[in-house]
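First, one chain by itself: the form predicted on its own, in structure tokens.
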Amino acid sequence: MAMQNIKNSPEAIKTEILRLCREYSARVHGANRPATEELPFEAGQTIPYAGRVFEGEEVAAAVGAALDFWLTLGAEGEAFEKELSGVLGVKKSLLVNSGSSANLLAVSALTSRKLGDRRLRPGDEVITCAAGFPTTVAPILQNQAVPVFLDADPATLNARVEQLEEAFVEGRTKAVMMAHTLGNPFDLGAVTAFCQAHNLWLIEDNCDALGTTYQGRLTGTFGDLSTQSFYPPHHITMGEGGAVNIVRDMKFKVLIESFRDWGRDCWCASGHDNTCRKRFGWQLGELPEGYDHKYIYSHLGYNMKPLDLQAAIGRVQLTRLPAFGAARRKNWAALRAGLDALSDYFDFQIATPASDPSWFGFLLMVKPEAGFSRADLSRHLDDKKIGNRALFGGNLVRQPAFADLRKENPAAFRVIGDLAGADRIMNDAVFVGVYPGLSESMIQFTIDTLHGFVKNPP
């Protein structure tokens, strides 16, 4: 009877469930493991541009967290935040429900009255890049500030830093927010020097660049704040999810937590009360003295927490980051070498000097004299079931949301120069995948397909 009780104890049952989860994953999700040449590939199969790469440990972690059933952000989230900040070498990482939410929270934090004269006010300006993903820029407008668009360099895909001084307006420019495009860092030397010279905040959108280095130092560690995305195409995944990284100044912790957690003034973790030791001893705003601090709101906030189950997955994924980064670099290098003979048809993305990108994708920029268009190339890759994407929103000011906004309010944003570089990226750029789920045979098929296309274009 005693032995039977041991076998049926909750811990024993959980251990067996997790063992079965790993076995199930190996049988059902085998194709989602890191690529090896043991996985067969034949023409006609789909080659995704990105996707989830995981093994049984991630499935077991998710199920284990579900069995514990805490659900909302808790012990797994706290552990992931510590582990991510340790990997990056930043003061604190705070989990959120997406990379886009991370960007929104990072900009929102700059609007807090608790920052005094340096706070971002309505009408203040934030310098950014015209080519990229819309939710790098949308939070600027959502916080009633004015984006100032620099042109993008088609060679690196990042902002033309020589335009920074032209974009600056004394008393109005308060911050710079840019992304490291396709994992390639923007010129952090020039941008950080500019921000220091003018006492500006810097937010690095590091969503496409986890593991990239600049001058031997990880990106996401140069600004005041940086952001991450854990959506499946990114360097690690927890399904949905993201993070805001506080690089140096811990005053941002309570600000970001406040905007993330409904705007509340209280900083107690979920399930905890009276961390400040004076829960009923505050008098803020026009509330009566002694009002419950858990229900005092110092900001107009959101609810942007992920689930603890997601954090459990992320913790396993984070241990795979070095191997994932090595695979991305290897796949990018293989494509670059295999396509070098096509330099008459394509320009290829150039790594920023002094950087080692953990690439998000491999970019092909169709040359004007190529004899075919980006659309022709994309259709051919689609026909061959090779995943490909435009460079996100291309020139963002040409997107309907931004074009319509400017018609309604010509002062909604400013543009530096003619944005010819961003237009070229919009018109001529396409990228294919380098993620760790791609085998050597998939990479070679992509190379062979592109060689065949330029020999016989439409």
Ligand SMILES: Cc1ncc(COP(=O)(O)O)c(C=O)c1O
The other form holds:
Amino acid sequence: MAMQNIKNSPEAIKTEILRLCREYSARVHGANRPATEELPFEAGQTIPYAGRVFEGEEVAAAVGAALDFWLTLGAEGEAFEKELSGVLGVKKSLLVNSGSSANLLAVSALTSRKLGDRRLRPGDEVITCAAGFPTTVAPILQNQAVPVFLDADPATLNARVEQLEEAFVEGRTKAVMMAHTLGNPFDLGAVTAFCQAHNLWLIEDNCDALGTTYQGRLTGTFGDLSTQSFYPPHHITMGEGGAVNIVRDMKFKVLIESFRDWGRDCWCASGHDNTCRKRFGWQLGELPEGYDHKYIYSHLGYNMKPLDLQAAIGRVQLTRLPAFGAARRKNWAALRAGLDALSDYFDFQIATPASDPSWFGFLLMVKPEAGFSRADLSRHLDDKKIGNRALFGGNLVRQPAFADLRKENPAAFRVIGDLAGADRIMNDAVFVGVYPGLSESMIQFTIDTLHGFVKNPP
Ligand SMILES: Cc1ncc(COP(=O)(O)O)c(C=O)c1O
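Return one more block: the form predicted in complex with the named molecule, after the form predicted on its own shown previously.
Now the full complex is given, and it begins with the chain already shown.
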């Protein structure tokens, strides 16, 4: 009888459920195949450009958190935040529900009155890059500031840093916010020197570059703040999710948490009270003395917390980051070597000097003299079931959201130069996958398909 009780203890039941989860996952998602082991491939099969790569451990972690049923951000979230900040070597990482939210929170934090004269006010300017993903830039406008677009260099896909000084306006420029495009870092040497010289904030959108290094140091550790996305195509996943990294100055912890958690002034962790030891001892705004600090709001905030269940998945994925990064680099190098002979047709992305990118994708920039268009190439890759993508929004100022805004308000944003590089990226760039789920035979099929295509274009 005693034995029976031990067997049926909650812990024993949980262990058995998690064992079954691993077994189920092995059967349904792949027979205990390590996450980075190569899949068998036959021509005609789909080659995704990206996707989640996981084992039974991730499924067991998700189910374990579901059984605990804390639901909102709790112990798993706290542990993941610590592990992520440890891997990056930053002061603090705060989990949020997406990379886009992370970007919105990072810019919102800069608007806090608590930053005094350095705060971002309506009409102030933030320097960014014209080519890339829309939610690197949208938060600048959502916070009533003005994006100033630098052109992008089609060779690196990053901002032309020689335009930084031209973009700068004394008293109005407050920050620089850019992404490390397709995992390739922007010129961090030039950008950090520029920010220091003019006392500007720097936000690195590191969503596509977790594991990339510049001068031997991880990207996401150079700015004041940096952001991650954990949406499935990214380097690691928690389904939906992201993080804001506080690189040096812990005053940002309270600001990011405040904007993330409804705008509250209180910094108690979920489920805790009176961390400040004077919960009823505050007088802020025009509230009466002693008003409950838990319900005092110093910012116009959001609620952008993920679930503990997502954090549990993220923790397992983070342990795979070194292997995932190695697979991305290996796949990129195999594509680069296998396509080298096609340089009459394509320009390939150049790694920023002094960097070691953990690539997000492999770029094919169709040359003007190639004899086929970007659309021809994409259609052919689609026919062969090889996943391919445009470089996100291309030249963002030509997207309807930005073009329509400028028609209504010509001062909504500024543009430096003619953005010819961003236009080239919009017109000629396609990228294919390098993610760890691709096998050598999939990479070889992609190489062979491209060789065949250039010999016989439409
Ligand atoms: C550079 C960059 N920043 C931000 C994001 C947004 O991340 P999320 O999809 O998690 O909102 C993406 C999305 O892929 C991205 O590529």
